[in-house]
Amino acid sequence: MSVNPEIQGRSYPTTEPYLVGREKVREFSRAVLSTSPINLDPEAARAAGYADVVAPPTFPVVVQEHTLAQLLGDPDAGIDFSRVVHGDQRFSYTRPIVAGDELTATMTVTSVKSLGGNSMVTASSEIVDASGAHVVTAISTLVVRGDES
């Protein structure tokens, strides 16, 4: 089954709130080999003007994962997860993510293209804080490999 091009433009429900924890930020920072004190030490983050530790720039994938699960679980999308390869990831920030933020995300499928027998699905997840203020937009492109002949 190929990806349904009619999902282009589809938006999915806003995710449940995700509370950014200090230890999650530290764990993620260590996993991506960040040595920046503002990612690991609350005092260093406060000295730099932040309320708590600051998440590394790629941390929004943790929140975006919940939106992508909606897309991958949508039977109308026609996406076979066993054929998915992550093609591209981008972030556009209004402000950094800080421990203590409560974030929700809403995803829209912005593009569905066919290329060389594969499908390219691009989705944009708008991530906002508890007040509804924009924090970051996470844009992912998934490559769904076509049938092998």
The other form holds:
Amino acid sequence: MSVNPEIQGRSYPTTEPYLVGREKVREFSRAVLSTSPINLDPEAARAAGYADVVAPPTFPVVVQEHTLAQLLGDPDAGIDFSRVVHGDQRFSYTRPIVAGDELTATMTVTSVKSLGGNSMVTASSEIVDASGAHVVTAISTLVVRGDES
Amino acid sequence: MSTLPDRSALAVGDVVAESSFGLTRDNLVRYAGASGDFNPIHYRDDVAASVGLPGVLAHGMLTMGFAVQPVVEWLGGDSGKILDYQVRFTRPVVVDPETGAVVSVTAKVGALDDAGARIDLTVSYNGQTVLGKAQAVIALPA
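For comparison with the form predicted alone, would you give the structure of this protein in the form predicted in complex with its partner chain?
Complete assembly follows, chain above in first position.
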């Protein structure tokens, strides 16, 4: 099984709304070893001008995960999960995520390349809030190892 | 409460933050739960060995997550000033069941413009870098 090059340009259905919970943000913040009061303490976040605790920079991966599951679960894409390695990751923000946000994500496969027997699949997930305004774009490149490696 | 760094005092090449993080298997389990990434190569030695890995690995996204924390601290804790953050995963971090792993982070000013700064991270474990092109763009107007 190899990656179907025709998935380049394909978009997937927008995910169900993800409600960002305060305790989830605090749990994630502790897990990435954050000590920042605005990630952990609603009062400190409000004092700094935010509506509630602010999610750490890599938190959008939790929402993006639902879009990557669509890609890995698409039989037409031909991606064997057991051969997938995370190649790179990027988050580009319009504004930080705060507890209370209701987020949806829409993923597009922006590139499929072959390189030395491996396939490199780049997927860009646009994450927007309940009003439809852009919050952050999460971009992953997945390296799918070829059969011979 | 937070105090942003003095933009006018910054120059390309300045080291703005340095830190090291001691990881244990506990950290991996905690990250798995918080992130929802339950791939067993991050907590089961037998599964890691069966796919040819040298041991249980830290989630790349965990390393990406804590590697930026020294920058957040330098920003007076205001993680909301980070506009863009990217990394390339170049080497795995093997977390020993007894001794864990120590990952060190050095954050340097990579570029400056009117809107802010690009901070370049050097993230190392066992004397080798584990992330490539690790860059955070921060809003810090001149």
